[in-house]
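Heads up, the chain below is alone and in the form predicted on its own; it's given as C-alpha cells.
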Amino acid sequence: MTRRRYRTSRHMRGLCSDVRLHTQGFIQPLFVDQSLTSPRPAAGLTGVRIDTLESVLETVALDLAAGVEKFLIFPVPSKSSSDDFDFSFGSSIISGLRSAFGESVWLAADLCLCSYTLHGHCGILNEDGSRLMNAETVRVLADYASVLAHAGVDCIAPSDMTDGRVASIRRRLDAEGYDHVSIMSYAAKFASQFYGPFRDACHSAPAGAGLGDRRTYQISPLHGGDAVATALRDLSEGADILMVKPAALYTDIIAAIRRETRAPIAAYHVSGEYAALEGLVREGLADRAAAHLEVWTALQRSGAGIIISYAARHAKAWIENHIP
C-alpha cells in the first residue's frame, strides 16, 4: 500500500495528521521578582524577561494579544528564611493580574518553598540541614495554597515532590469553599540538569550545608516506574492535571501515564532544554520555530495534550504559518 499520498500536499498532511497543535493547549511560564525595580533578561533564556509587579502586566497584555491566555507563575520574593514565610507577594501578583484582566486569563501559579527557604531546597529541613522534613512542608504548602486561592488563581500546581501534599492542599481548598480551583501536580518531576537557567531566575539553586542536591525528593532519572507509580498517586490524591518535567527527554514517561490513565498530562519543557534549543538557533544549525514545533509534536504525540513553553508566546503566530 503506497503511503506517499498522505504527504502530497499541506491539505492532506493537515487532513490526516495524528496531531493537531492549538494555542488552547498551552501555558506561558512567567517570572515575577520583587525584588527587581525593572525587567531583566533571564539568563539563557531567549524571548524571556523576569519582571516586576507593574511590568507583568504589559507582558501578559502582549502575550493576549499574540494569542496566549493560560500561565503559570513563578514568584520570586525579596525575603527568604527558614521557617517564617511571608506569602504576600505571591498573592500581591495573582490579584494584580486578576483585577487587570478578569476572567479573560488562566492563572496558575507554581506552589514551593524553595524561592522563599535560605538553603534553596523545597521545603522545610531537619535542624542539620540533612533531611527534608516531609509532614512540615506539606502543612505549610497547604497554607500558601490557601492564600494563593484567595487572591483568586485558577489552578496551584504544587511542585516540591513531598509526599501527600496534594491531597492536603486539596482537603484544605474544599474546606474553604476553593473546590472550584484545581490542581496540577508536578506529579513526575525529576532530578534533572536542566534546570540551570529556572533556578538562576528564581535564585532557588540548593545551597549550604546539608543536602547538596534534591534527590531524596525529586525522581531519579533511573525510575521511570517510580514517575508512573507518583503520578497516579497524586491522581487518587485529587490532581486535576499530571505535570512531567522535563518533558522532551522523558516521553517515554508521558506515554506510560497516558497508558495508564485518561487524565489530562502537561509536559513542561524546561529551561535547559529551551536553551539548549535556543543554542542551535544561534548557531544557525536550526529553524527556529521549526524546531520548537518538532519538540511540541513529539510532547503531544507522547500523550501529554497541555505544552509549557517559555516559546507558548509564539505558538499561535508558529502554527498558523510554519506547520509544514
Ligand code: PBG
Given for the second form:
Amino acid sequence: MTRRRYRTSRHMRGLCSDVRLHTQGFIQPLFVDQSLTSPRPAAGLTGVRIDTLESVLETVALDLAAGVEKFLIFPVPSKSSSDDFDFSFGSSIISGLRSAFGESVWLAADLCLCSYTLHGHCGILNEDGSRLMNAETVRVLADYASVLAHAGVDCIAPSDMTDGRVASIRRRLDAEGYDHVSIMSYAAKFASQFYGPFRDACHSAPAGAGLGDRRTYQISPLHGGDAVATALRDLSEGADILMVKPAALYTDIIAAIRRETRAPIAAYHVSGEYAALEGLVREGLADRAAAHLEVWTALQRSGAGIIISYAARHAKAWIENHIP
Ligand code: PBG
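Same protein, different form: I have the form predicted on its own, so give me the form predicted together with the named molecule.
Then the entire complex follows, led off by the chain already shown.
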C-alpha cells in the first residue's frame, strides 16, 4: 500500500496534517534585571536580551507588533537575602507593563526565590544550609503571589517545586479577591542540565556549601512516574495549566500527562535546549525557522497546546511563511 500519496504536494501535506501551530498558544519569556542601567544580551541565548524596567516596554511593544501577546516575566532583583525578600521590583515590572499595554497583553510571572536568595536555591534553607524548608518557603511564595496579583498579573507560575504551594497560593489569591488570577504550575520540572543560560541570566545558580544542586526538590529524570503524579497533584490543588520542563527531551512525559487529563499543558523549551538548537543553526547545520517549528510540532503532537519558547516572538512570521 502506498503511503506517499499523503506527501505528494504541499496541499496534501497541509490538508492531512494532524498538527497545526497557531500563534495563540505561544508565550515569550522576558528577563528584567534591576541592577542593569541598559539592556544586555543574554549569554548563549541568541536574540534574547535582559531588559531594564524601562527597556522592557520597548521589547514588549516590538513583540506585540511581531504577533506575540503573552509573556512570562522573570524579575531579577538587585538585592539578595537569606530570608528577608523585597518583591517590589517584580511588582513594578507588572504594573509598568499593565499601565503601558492594558489588556492587550497577558502577563504571567515566574514565582520563585532563586533570584532572591544569596545561595541561589529556590526557597529558604535551614540553619546549616543542608535542607530546603517546605512550609517556610510556601508561606513566602504565597506573599509574593499576593504582591504580583495586586500589581495586576494575569497568571502566577510557581517554579520552586515545593509541596503544597499551588493550594496555598490559590487559597491566598481567592481570599484576597484575586480569584480571576490563574496558576500555571511548573508541575513536571526536572533537575536538568539544560537550565544553564537561564541561571546565568537570572544569577540563580545554586552557590556555596550545603545543599549543592536542586535534586532534593526538582524531579529526577529517572522517575517519570513522579512527574505525572506531581502534575496531577498540582491539578487537584488548583493549577489551571500544567507545565512540563524541559520540553523536547520529555515529550514522553507530556504524552503521559495528556493521557491522564485534558487540562492545558504548557511545554517549556528551556534555555539550554534553545541554545543547543541555535548552536546548530550558527554552525550552518540547520535552518533556524524550520528547526524551531519542528521542535514546536513535536511538543504539540505529544499533547502540549501551549509552547513557551525564547523564539515565540518569531512564531507568527515562521508559521506564516513555512511551507508544510
Ligand atoms: C527558577 C527557574 C529556572 C528556570 C525557570 N524558572 C531555573 C532552575 O530551576 O534552575 C529555567 C528556564 C530555562 O532554562 O529556560 N527556578
